[in-house]
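One chain is shown next in structure tokens, namely the form predicted on its own.
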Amino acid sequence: MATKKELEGEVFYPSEQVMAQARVKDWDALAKKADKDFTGFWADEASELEWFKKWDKVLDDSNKPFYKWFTGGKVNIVHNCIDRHLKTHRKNQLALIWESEDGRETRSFSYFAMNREVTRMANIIKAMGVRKGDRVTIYMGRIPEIAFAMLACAKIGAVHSVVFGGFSADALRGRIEDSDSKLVVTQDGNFLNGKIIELKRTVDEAVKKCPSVENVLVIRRTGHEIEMDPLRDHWYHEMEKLPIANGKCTTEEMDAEDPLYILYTSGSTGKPKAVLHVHGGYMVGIYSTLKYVFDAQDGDRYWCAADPGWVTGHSYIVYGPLLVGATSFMFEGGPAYPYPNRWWQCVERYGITILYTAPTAIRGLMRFGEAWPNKHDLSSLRLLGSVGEPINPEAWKWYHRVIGKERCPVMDTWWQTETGMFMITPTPVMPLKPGSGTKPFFGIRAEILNDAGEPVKDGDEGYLVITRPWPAMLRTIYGDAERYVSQYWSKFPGKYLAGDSARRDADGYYWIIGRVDDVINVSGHRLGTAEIESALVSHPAVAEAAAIGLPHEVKGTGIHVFCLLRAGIVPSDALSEELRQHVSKVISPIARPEEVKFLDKLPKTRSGKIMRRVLKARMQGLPEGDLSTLED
């Protein structure tokens, strides 16, 4: 068990300026009020948004754990993201600013222009035969059209499934098949680190075995030559000139519980889980969390440096900033191409006030030292944020000191694809401890339990659970309600199992330790061990495989794999490199192992389960624990 000093560390207090600007100055008062009447708190938050018809009931818990929020309410998230702003001073305010990777192109859109672009995209998607309830797969990079496509689907009541533009054809095909998508929206290619990522070619490969796909809509970005199937593929820039694209498009009136999107997240076993979110509760949750945690106000230039292909991009690049009426910045490239000052150039050029990114990016930029950020004027920044994995105290303090110049509080947020919104997070007025996400958000209750379901003592590690429902929670796993119950609600009935281990200190601050299951968090990207092992076994040289995550200086966690080779295959450095490349190709470059080790035998239980914890302990020189169930 860690000592009190190790747990609590240093405390950073908000400045007078931060306190003066903050929307909520008395965190304790609002926290107590929301805890006492959490449905009342969420009803008040929902009332700040516009509804076609007000709800009959805030929370329907008659069929636990299939909770419903704002039942009877009629709404559409796009009405609140765009339509309602057109009646206010925000009509001509910038909604989105975009810069290309090389910095030679910039595009900006007012709320009025966003409406025009989303309406046009919605008309084109409707012309492709997509109707309310149909699924649309979006496979793109960081360009404005990814946001237009998501919002267009939501506007007409279609359900979008965004697949990160780094996934392979096999991974993309599996997600298209599972969602039974009718349309795929993509682009010819994407720029990344000066190279073209072949998105359209990957789509072509994926949809060969996807009979549900009727059309592929292609946005021109790179301009390089690609194949176009004349019966299936359509250039967006040609479609938008047609009369069908340029009429009005009414925002569809949706039930609060109607599906908004599905997003695939890796599980420790089996295929990735299709997490389902809905219009009403999700909208209220992300609106409230962004409003309070990042204190978003008129005049803010907000930059969430994630990818729209992950939940962070859904909630806090596309939907959240538009709901609060912010000006959002989107950057096509990565943090260090062509030089490690690329992000700091953007902060200076656009006067970014809020920067929200992942610890892996912070650690990566730390490696280049302080000279790069110090070349730039970062004085516009007023708040910083961290997401995707626990941030180590050293990175937190570097971020706070070098980027925030000790003026900017760091909002370290814990949440998941499944939660939809921030769950454990500070607000700007809270004292901060580097490495801690502080306390549960208003109205949220969390506990840390042992295997018997009993709360552990402060300072002890245990399972993190959420003990009552929240509006932005997933409603189910698409097409697999049974898995939803078994995955999240069966270990501790009535309590949501987050799958993370955590501890709480004497001040009530939560410290997330990491995954308790076999999901590896690489640079904030969750990858299932089963997915990685399946990729390895698909190579003709490999008979069996095991994957584990070990601490990595930059990525947080790096993938290490162990392989049993088929008879007659000789281990070699060349084969090791070939297997690393193979995993990269089958899943994604993100999944590329740091190391491949060849073994004669894997540690297994008598029932045949690989004991990954034994491999993990052995690699780190730690005690291997109870080996009584070990086969040999």
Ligand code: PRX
Contents of the next structure:
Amino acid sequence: MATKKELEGEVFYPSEQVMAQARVKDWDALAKKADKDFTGFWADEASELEWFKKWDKVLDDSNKPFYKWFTGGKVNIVHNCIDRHLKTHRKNQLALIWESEDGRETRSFSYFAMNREVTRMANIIKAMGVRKGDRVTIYMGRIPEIAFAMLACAKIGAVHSVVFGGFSADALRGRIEDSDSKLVVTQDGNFLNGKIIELKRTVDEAVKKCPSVENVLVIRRTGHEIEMDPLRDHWYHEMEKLPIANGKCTTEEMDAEDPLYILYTSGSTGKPKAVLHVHGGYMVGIYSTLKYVFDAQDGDRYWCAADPGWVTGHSYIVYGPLLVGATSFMFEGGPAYPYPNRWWQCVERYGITILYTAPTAIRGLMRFGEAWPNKHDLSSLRLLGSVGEPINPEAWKWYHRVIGKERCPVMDTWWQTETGMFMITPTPVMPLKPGSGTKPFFGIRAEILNDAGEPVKDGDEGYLVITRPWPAMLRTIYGDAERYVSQYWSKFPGKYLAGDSARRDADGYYWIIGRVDDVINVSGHRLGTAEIESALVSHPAVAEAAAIGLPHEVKGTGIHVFCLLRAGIVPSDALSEELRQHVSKVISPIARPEEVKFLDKLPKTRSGKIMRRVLKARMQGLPEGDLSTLED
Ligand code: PRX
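The structure above corresponds to the form predicted on its own; please give the structure of the form predicted together with the ligand next.
First the chain shown before, then all remaining chains and molecules of the complex.
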């Protein structure tokens, strides 16, 4: 362990209590061991879980970059999330606690009860004709049934595709079509800030044009009036009573490399791409990272406040906590409704020990002041986490001081939909520097390269790449293997291109700077400039559009767009507002631009590419850089 004087900059050292409790006390020793024999490290981790049949080979790299892990192994992630615990003391421990947005309802499920719920849902999904390998789209809010639906699909070997409940009908339709889903699981509506979000109606609109969808399974949550198509739509609470729902359901034996889920995420070009994860390696990766980084132990009350609709929710709300046997808390609502103490109330009420959230939420809550958290007893907390975007040191320190009372280390975890698991992250015993995710996880190797593919000097900015495969890595882009290769493995052959820029300091700590491609990270949500621009040009008034991200106090980055109008259309404030609404409707309210500006001309290269960096520099009053390729 480094002594205080050896590390540069502002450093927070773990307390004696943290050291005493930590599973791994000597980070360096395990990191060295894992680095020397990374497949051995992952094999040891995999051995802590149950396999129907052990793997023949830990890593098969015979067809790079299509890496395979634990080949020959037979497994099912659900067996390790649920079935395995039923044989132990965990059977009657709580797996999931849920609270409704209004705080009037609490539901809790032991591991035994989880098994009952997931089995029932699996029987119903099967009864709808879904078989191993079929895709199921899940479009829901934060209620326990979203976890049951995901686990039920995995249990029978179906592939889930969760679409965040804030996406529009158009966005949902595109994802249902692309995945060719047979079944959509949804709920009548979702409560958000005291209002109802129309989930089922959005599904109705989306599936009108999706011939692959045979059935829609609807969970009743809000109880408001919706239309049910008698041939296509089924109420879950009615299906649940049928004898077919209540029999046994064996957990399907899967190959380690069989698909578990697809999840759409934005890239720099074209439409969102479906990242594919599998049963075996993904399970091992998230099990190991959650175990070491959040040090989750029996008796912990773990709360990841993300949405199950994003990868954070997949890995670290649904699958991860169950794999380590923790008690996970799920909250239906948002942090500040009806008052900005809603989260702190939950921490106090349920004795939350680990809280994992995003910088945007922290910054949002910071604005309301310390009095709100200070009203509550937060003494149960022992670890905090952050994810989704770089955390500014000011927010880090507020989180550490006001929420963690300087007692709880902050785990700033850098990772992506594609990586499936934490990649650059501290563990609780590491000295922390606010704003840095510290170092690569055990067995992971990262580098920072210049355009020519050479490592840059410490302190210099460059492209962040991962130079060794890891078990939870995406296996491909569903239906587009070429894009998998070109997007991630072509700029620097053999190295995984993350799309982020970063620097490493003299202590070997990594500092993520942000996306280097045309992806805008709004409140930790990824949006491609191409998607936003294509939404804008789908409006009859717009001929051409360019979208850029500019710093935003709470969201981290806000979207600003520039439009060139069609001949004869006059710019106005009303049109600007209409276009913001339009983007929000076509994609999602999270994509709503902060500002729409009208231009007569967009800066372009001679080959016709929009030079977004020029627009960005202009808006920020910064030097516009090399303009030699500008059209005129
Ligand atoms: O730019 C990085 C940022 O979020 C991107 C990944 O987004 P997504 O696939 O939606 O997954 C988000 C949750 C894992 C990354 O390329 N990012 C994520 N975590 C961090 C981060 N940037 C800095 N620090 C982080 N801890």
